[in-house]
Structures are given as C-alpha cells and as structure tokens.
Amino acid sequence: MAEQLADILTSYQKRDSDLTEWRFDLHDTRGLEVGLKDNRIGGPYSAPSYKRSISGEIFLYWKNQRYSSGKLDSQVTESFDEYMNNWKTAAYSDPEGVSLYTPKEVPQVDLADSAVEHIVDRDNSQPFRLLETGLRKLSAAGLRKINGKVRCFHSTRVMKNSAGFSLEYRQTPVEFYFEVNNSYGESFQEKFWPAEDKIEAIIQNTARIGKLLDNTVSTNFSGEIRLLFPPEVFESFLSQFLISNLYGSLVVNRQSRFSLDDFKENRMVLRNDLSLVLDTLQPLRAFSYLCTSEGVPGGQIELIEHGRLRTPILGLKYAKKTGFPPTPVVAGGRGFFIKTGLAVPEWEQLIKNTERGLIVYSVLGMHTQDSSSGSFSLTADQCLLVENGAVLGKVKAVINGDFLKSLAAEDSYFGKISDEDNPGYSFLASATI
C-alpha cells in the first residue's frame, strides 16, 4: 500500500502544481489481544481478538507556506481524490513553517523479535498460557479479584517523502499486565516476548504488594513525611514536572518553567550529580525508533547534564525558531533516564532507612497539576505506611510538595531496583493521612 500511495501522490503532484512536497508515515499492524476480567480469561468483556489495521499520518506542503496534515487508513488509496480534496481544503497558513526534512543517515537498531511474529502468525497459545499462569499463581496467593491483558503485534513502518527518502522496518510491540483487587498492578511493555523469569517476577511483585495493600491500618497524621516513589511513579512525576517543561514549543511560547535563555546559558536546575538522558535506540525497547515522523533520526542526547540545561526537546519548527539542532522526542512517555554520579543503595535498604514515610503506588488527578510550578497537591489512594523501616500497611493520604525543588535538594535519595530504567526516589514532603 505504501508504494501505491507514493505513486498516487507523485502523479497528483504532476497535475496540481500547488503541491510542492509531501511525506507520510504508514503503519501496517496485525496482532492479538487476550484479556482476563474478574478471574475469567476470554469472557464477554475480554474476548480474544485478532486485529489488523493500517494507520499513519500524511503531511502536505503547498505553495505560499500552506500545510495540511491528515490521518491515513486502509481506504486512502481507493478514495484518494476525496481524501486529497479534504486535506487541501483544510490547508492552513504558517509563515514560520518548515520545509521537508530528509535525514542524511538513519541509525540502525533491532526492533523486531521473530518469536513475537511466530506467536502472531502461527502459534497463539502463549498469550493464553501467560494469563493462565498469572491467574493460577495470583489466586493461590490469596488475591480475590484478578484482571489482566496480553497484547502482541507485529508492525511494518514505512516512511516516504517526495525527495526520494524511503525507510521501512519491522517492530513487534508486546504488552501485558496483571491487576489485583482493583488496587495494584504491574505491567510489561517492550518489543520482545518476555522470558519466563520476567513474567514470574511481575506475578510475584503483583502478589506481594497487592497483599500488603489489602491490609489497611488506622492512623491519623499530618505533617512532614518522606515520600517514596517506586520507579513507575517517579517517572510519572518526572514526565509531568520536568520533561513537559523541556518541550521547545512551550519554551518558545513562554509556557514552560524554563526560558530559551535558560538553555542558552546552561542554567543549573537540578542537583549537580544529576543528568537526564533521552535514548531512543535501545534494542527491542518499547520506546525505541529509528526516526521521528518528521524524519529526525533517533539517538541518545543529554537534555540536562550535571544539573544544567543543555537543550529543549525540539521538532523541526521549534529547532528553526530556537537555533538549536532538532532532537529525538520522548516516545510514549518513556525513553528518558535519570543518572546520578552518587552511590545508590538498594530500594529495600532505602525503605529500611526511613523513619516515617509513605510508599506511593498511585495518585489521582496528576493531569490537573501545574507542571510549570513543580508543586503538587494530590490524593494518593494506594500507599503503604512505613515507620522505623517497617512497612505497616495501606493508608490513603493527601500529599503536598514541590517535586522540582526536591531534585535540587541534598536530602533526596535514590534506590536501585533491578531491571528498571530509573531508580526509586525518596524525598521530604508533607502529607495528611
């Protein structure tokens, strides 16, 4: 279909001189979904399904700085004239728009696992066995209500433009999760089929923490406390309060905590042992890719180095406006790594060293927080209370603090957890329980 679409666009461009350039990014995806709902695999609310879809986006460059963007689907080649008429009618003017970009070189990284393609095309039994294993072990551990899902796909991505650029590669996204008692769950998202020990670790962690959250303790407390964020919660706060302020569009439009001058002057914004790295070229990882949809090559880049701002996250338009080179972008909220030059203890040791704290597994209303301020006030509905290094049980709390200030504080600590991209995080804040 990609070749056919490219031929149609080339032919159209010869008929309509208004169209000066074009590019598209097409995904042909097929795969499986199998669900587990209320301790039942494949019931009416989680029926197994085999899906195929064609999706993507197209970008058209017209004379006089006019542009169109649109979505692609399986009908685009059959109804091309209708689609093109709509796209041209909806063209907008952007005097600051950029022209077509063709990368000089595309990086190479493995993004497809043949084992996943085998599951999708020939042997559908493994997703069912994964859910059956989780259901059996979590039930045996005494968990009452068990939900889960497995999704595995293989996809071919094709990028082409009117300058002759053509890139095609395969990828195999895999996701699964288990959730117990509507309180806690763990998930896997990569581009390879997980090994048995990884599946076992997710099941055991879900059972262990799910059981701890099943033991509510009664207490009243209001005041300063140490918050302990496991990696997933830490990454959520990083995304909301730090990554979001690094996007070039917000920086240029003065909606970010940081100004363009802050980047030009390499302003110190974190503790000097901390760096923030964006990496989209790790083999078979969920967040990895070869090029952005604009054609900017993926790669590894330090957004913050030793506490100092280095570059915003920039697509082509805002790279042109800021004068910085374009960068890779964060994919799906992952692919960023906090690095510290200090020794990092194990997460369990960090908990044992805590006199009074809350291990926070989920918060409500994160999207309502002002990301540019760094301060937060959130209901943490799934927490474990820690006193004198011992985990006592579940509490519900309202937590308040300033996340960005904490990343500059000397009494904020990290804790290593194996197989995680980022560490757990501990810092002083306040809470009402």
Second form
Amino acid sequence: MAEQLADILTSYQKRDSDLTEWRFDLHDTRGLEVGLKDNRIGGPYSAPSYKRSISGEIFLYWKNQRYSSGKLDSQVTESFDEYMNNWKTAAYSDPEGVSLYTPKEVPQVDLADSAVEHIVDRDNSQPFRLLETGLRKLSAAGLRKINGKVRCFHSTRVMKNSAGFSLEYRQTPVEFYFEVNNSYGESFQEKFWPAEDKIEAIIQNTARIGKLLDNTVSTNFSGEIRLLFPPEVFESFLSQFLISNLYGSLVVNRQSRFSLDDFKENRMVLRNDLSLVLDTLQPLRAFSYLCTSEGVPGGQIELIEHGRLRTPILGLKYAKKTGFPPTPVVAGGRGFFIKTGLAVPEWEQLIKNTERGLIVYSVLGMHTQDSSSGSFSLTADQCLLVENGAVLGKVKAVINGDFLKSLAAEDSYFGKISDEDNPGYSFLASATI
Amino acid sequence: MKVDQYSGIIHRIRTEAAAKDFYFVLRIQYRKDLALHINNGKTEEVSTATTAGVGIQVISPQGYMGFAASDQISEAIAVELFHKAAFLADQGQFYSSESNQEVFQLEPLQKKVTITERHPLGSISLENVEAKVKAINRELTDMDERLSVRTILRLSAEEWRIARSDGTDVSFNTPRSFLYHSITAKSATDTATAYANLPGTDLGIIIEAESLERLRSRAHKAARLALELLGAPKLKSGNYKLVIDYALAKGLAHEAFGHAAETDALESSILGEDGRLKVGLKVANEHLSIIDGPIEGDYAYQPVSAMGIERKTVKIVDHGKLSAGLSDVFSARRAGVALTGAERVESFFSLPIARMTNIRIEYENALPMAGDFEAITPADLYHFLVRHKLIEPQEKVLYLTGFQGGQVNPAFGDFVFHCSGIYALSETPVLYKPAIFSGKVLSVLDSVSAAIGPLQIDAMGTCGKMGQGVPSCGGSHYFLMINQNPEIMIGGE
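Given the form predicted alone, corresponding form predicted together with the partner chain:
Below is the whole assembly, all chains and molecules, this chain first.
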C-alpha cells in the first residue's frame, strides 16, 4: 500500500502545484492478545484476540507555509480524492513551520524477532502456554488471585517523502504481565519473545513481592520518611516530573518548569553526578526505533549532563525556533537512563541501610499530578514498611514531596538491580501512614 | 449513516456463523475526527482522521470465545476475521479457558438512533473555526503576562452498527466535542497549571452565546486560580471538614463508587462478596442517591451498549443504600443484578467491559443557591455556609475546587482524586497548593452531610479501564459538604 500511496501522491503533486512536498509514515500490523482474569484464561473480558491494522500519519506541505496533518488508514488509497480534499480543506497556516527534512543517514539496529512473527502467523499456542505457566506457578506459590495478559505483534513500518527518502523495516513488539492479589505485578515489554529464564524470573519476583504485600502491619506515622522507589516506580516519576518538562514546545511556550534560557545557560537542575541519557538504538528494545516520523534519526543523546540542562527534546519546528539541533524523542515513556558518577550499592543493601522507609510499589493518581510544579501528593497504596533495615510488612500511605528537588539533594541515593535500565531510588519526603 | 452500507457483510457473517453453529457479535465503527491545537495565540496543528473498522466476537456453543478485528471493512476480510475468531475460541477451549454462555439468553433488538447535530463540522469554514479558537485562546494569554495557554478543540463524529446472531441489528451515532484549556502561570520561582473545559456534541461550544459565556467564565476562573497558586503555601496533611465542587463530586461518584459497582470486577470489589453485589448495603444517609445513565446531548452519551443492548439508567445508590450494579451481559446474573447494558468499548479493536456514562450524585433537600456556578467565589461560599449554619464562623473548613482526575483500587476500596486548588474558608479565604484527596469507598459517602445548589452534570473526563479510554461525564449539586472523617485524607506537607 505504501508504494501505491507514494505513486498517487507523486501523481497528485503534478496536477496540483500548490502541494510542494509530502511525507508519510505507515504501519502495517498483525497481532495476538490473550488475557488472564480472576485465575481464568481467555474469558469474556480477556478473550484471545487477533488484530490487523494499517495506520500512520501523513504530512502535506503547501505553498505559503500551509500544512495538512492527517491520520492514515487502510481506505486511503481507495478513496484518495476524498481524503485529499479533506486534508487540503483542513490545511492551516504556520509561519513558523519547517520544510521537509530528509536524514543524511539512518542508523541500523535489529528490531524484529522471527520467533514472534511465527507465533502471530502460524503457532498461536505460545501466549496461552505462557499464561498457563504463570497461572500454575503463581497458584502453587499460594497467591489467591492472578491476572495477566500477553500481547505480541509484528509490524512493517514504511516511511517515504517527496524528496525520494524511503525506509522500510520490521519490528515485533511483545508485552506480558502478571499481577497477583490486586496488589503487585511485573511486566515485560521488548521486541523479542522472552527466554524461559526471563519468564521464570518475572513469575518468581511477582510471587515473592506479592506475598510480602499480603502481610499488613499496623502503624501510625506522620512526618519525614525515606521513600524507596524500585526502578519502574522511579521511571514513572522521572517521566512525569522531569522528562515531561524537557519537551521543546512546553519550554518555548513557558509551560515547562524550565525556560529556554535554562538550556542555553546550561542551568544546574540535578546533582552534578547525575546525567539523563535518551537512547533509542538498543537492539530489540521496546523503545527503540530508527527515526522519528519527521525523519530525525534515532540515537543516543545526553539531555542533562552532570546535572546541567543540555537540550530540550526537539522536533523540527522547535529545533528551528530554539536554535538547537533536532533530537530523537522518547518512545512509549521509556528509553531514558539516569547515569551517576558515584558508586552505587546493591538495592538490597540500600534497604538494609534504611532506618525508616517505605518501599513504594504502586501509587494511585500519578496522572493527576501537575508536572510543571515538580511536587507530588499521592496515595501509595502498596508499600512495604522498613525499619532499621528490616522489611516489616505492607502499609498504605499518603506521600508528599518534590521529586525534582530530591534529584538535586545530596542525601538521595541509588541502588543497583540487575537487568534493569535504571536503578532503584531512595530519597527523603513526607508521608502519613 | 455511513454504517448503513454494511448490511451485506452482516448477512454474510450470519451465514458463516450458522454453518458453524457459532454465535457472533459484530461491531462496525465509523469515526471522523478534527483536532485544533492553539498555543499562546498561534496554531500548532490542525489534524484530521477517519477511522473505520470491524470487530467480530465469536462464541462457541460451549461458551468459549474468540475475537478478531481489522480496520479494513469488506466481506472477504469479515469472513477471514470470523474464522480467525472461531479458531481462537477453539484454542481457548483446548487451554481450558473460561466459558460463558449468558449471551445466548439475550433478546434480539432492532433499533436506529440518530442524533442530529445543530452545528456539525462544515457548518462554518475551518478558517472561521480556527479564528474563533485563536480568539478564545488569546483572551486568556492577554489577561496576564505570566500566563501561557494551550487550547485544544476536538470534534468526533462517531457511528456504530452492532449485529448479533439472534437477529439484533442496531445503529447509533455519538457526536462529541470539547474545548480544553491548559493554563500555566509562571513566576521566577514557581509554576502552576490549571485547566478549564467545556464538553458538547458539536461546534455549538464555540458558536452559541451561552456556551461561549460559560467557557469564558470557566477559563477566567482557572486562569485566576493558576496565578494565585504561584507562591501559595502547602497545606498540612490531615483529616478536615470539606466542601467539594460538582466536578470533584463527579470524581467522587466515578472513582469511589461507579467503578466498584461495575459487575465485571465484583470479585475484586469492596462492593461485592463472592462475586455478588452487596445489594442493600448502607453507604450514605437517606438523602443521597447515585445515578448513572445516558443523557442525550451529553459528552459521554451512548444509547445502546457495545453488545447491542439498550443502556438503562441505574440508581446505583438509592436513598443511601446500594441498590444496583452497572452490569454487562457476561456478569449480571453472577452478580445477582439486572442487566443494564453497561458494555462499552473504546473502538472496534476492543472487547466490551462494563463502564459508566454520565454519573451524578443527587441529594434530596439540597439548599438552593442562585447564580451561575462559575460566579461563586470562595468568600461567597463561606458566607453561604455560615448563613445556613452549615459551619461555625471560626470553624476550619477546606474548599476543594477543580477536578484533575482520579484513580481507584476497588479491591481494597481505596480511591484518590486530585483538585486544582484548596481554600481554607474564612472572611478572606486562603489558597493552598493542590493536594491529593483520598479515602475509603465505604467511608466517604457516609460522610456527605449536605448539598448546595442545583444539579450541574457536565464535568467531563476520559475513563481508563483495562487499557481502554472512553468519554465519561457527570456531576452533582454545585457543592457537597463532607464531614471530617479519619478515613478521608487530604495530602500536603
């Protein structure tokens, strides 16, 4: 379909000289989903499902800095005249808009696993087996209630533009998770089918922490406490309170915590041993891609270096407006890495060094927080209370603090956990238990 | 409607299903979207989208289920999807999946519901629409140089056709629109963001004078709040006597109660026991009721469910007692409640689950209050409460304003929602930074002691459940009073 669409657009451009340039980004996707709800596989709310779709986006460049932005679907080539009429009617003027961008070179990285394509197209049994294994082992470990889901897809992405740029590659996103007793879950999100030992590790961790959260302890506390975030929770806070403030559009339009001058002057916003790196080129990772829909190549870039702001996250328009080069963008909320120049102890050691703390496994209300303010006020509904280095049991707390200020504080610490992109994190905040 | 043209596909799937003796539910969706993004008076983007697709849910005679969907609609693809779904249903049986035969008991329905838009897309030129939204945006940015404003106008014209093996064939449309402001105030040392929105069905929200005035007053109120929040102190966390506005009351009804009353999740709900709804449980005083149901013209309107069942209006709480659940066909009987047709889907790619539509808290003997909601200041509210002896003049009472979203864990009965700002009420109210409002489902309604003003039920949002987002709406009287309760916590320092 991509070839056909490119031909139609080229032909249209010859008929209508108003259309100066075009680009599109098309995904042809097939996939399987199977769920596990209340200890039962594939019931009415989690039935085994097959999905196929053609989706994408198109961008048209007209004379006098007018642009059209539209979504693509499978009907576009059949009903092209109707679509084009809609796009042209909906063209908007943007004096600050940018012209077509063609990358000089596109990096190469492996993003497809043939095992996943085999599962989707020929052997649908693997997702069922994965769920069955998890259900059996988690039940045997004494967990009462088990939910889960497996999703695996294969997709062909085709990007083309009127300057002759053409890129096609395959990718195979896979996700699965298990959740027990409505309290704790672990997930896998990559672009390859997981090995048995990875599946086993996720099941065992889910069982271990799920059982710890089954033991409620009674306590009353209000005041300063050390919060301990496992990597997944740490990443969600980073995404909400730091990454979201780095987007060029928010920075330029004064809707970010940071101003453009902060970037130009390399303002210190984190502790000087900390850097924030965006990397979209790790093989077979969920967040990896070759280039953005605008054609900006993926890559590795330091957004914050030794605590100092280096560059906002920039598409082409805001790159032009800020004078910084365009950057790769964060995909699916992942692909960013906190690096520290200091020695980092093991996570378990960090817990042992904690006099009084809460290991926070889940928070309610993260999406309601004002990213621009940097401060948080949340219910942490699944926590383990730590006293004098020992885990006592489950508590629920309301937690308050300023996440960004904590990343500049000297008494915030990290803890290594193997196979994780980011460390666990420990910092001082306040809580009411 | 565009979905009228697919009768041939439905006929063909009936034939295929009959030959295999499998039951089917087929959903066809057609949707057209327009979105305008204005940032500080400049157009960021105008985007359009057209989506059409088909999803086929197949149930074997033993009750095993498979589902297949595609964004290509043709007879050949529908047949392919049917057989893929049937294959997956068989696979499910092989892996001892859950079976459910409730769908075989449904009565067939033939119905067509057409909502006519007064101001549909195309009724005024796009240039005119863009100019109007830019003007609305600029009015706010011109208020104060510390303000920056993102404004989004979104219109969706959506049509559905749902057919089942039993002869059911229903179609309906759900036009929707909203205008949304994200208003950020920034000083040298502080940043605060507040929001204002107005939902509707079509372009009327930026054309009709009444809508424009409502949007204007909401936006100005939010802008003033964002500015006042700069440098506002943090509140000390604790348990307080509270007044919440109707948007927060919608959040309370939705997060604290609506989700817990959805029967597909009763095995993990504080309102369920062994999978059955605890009908008769006292949850509030005898003046309070919670009602969910479709309202024509509402942002979350849906007259027929995603299973092709007429959506009923449900009194979840009737005069203080848990009375009914929001049920779908697969779980109603097991929950011990009547079928209410609460099934909704995000798109043709999704499986139906029980969801709310417009949920509202209604209170008998609510104290009358005159004037538009937006015109009532915290000081006005304080004087009203003192005058009606709802609070003592020196009493510590917090007024929470502006719903920023929420979340619930029905299994443990924990809910949270976030506000835009908190006022300590007095002759000269003091504004604090927003903090989380959290509590226990089974405690909070019981603490509602009074309601003030007429009903206002246009608090809009998007409800996320099991990875599917659908429009939601609702509200209450202008204000609800909530007594101090150790299980209701305001976050803060």
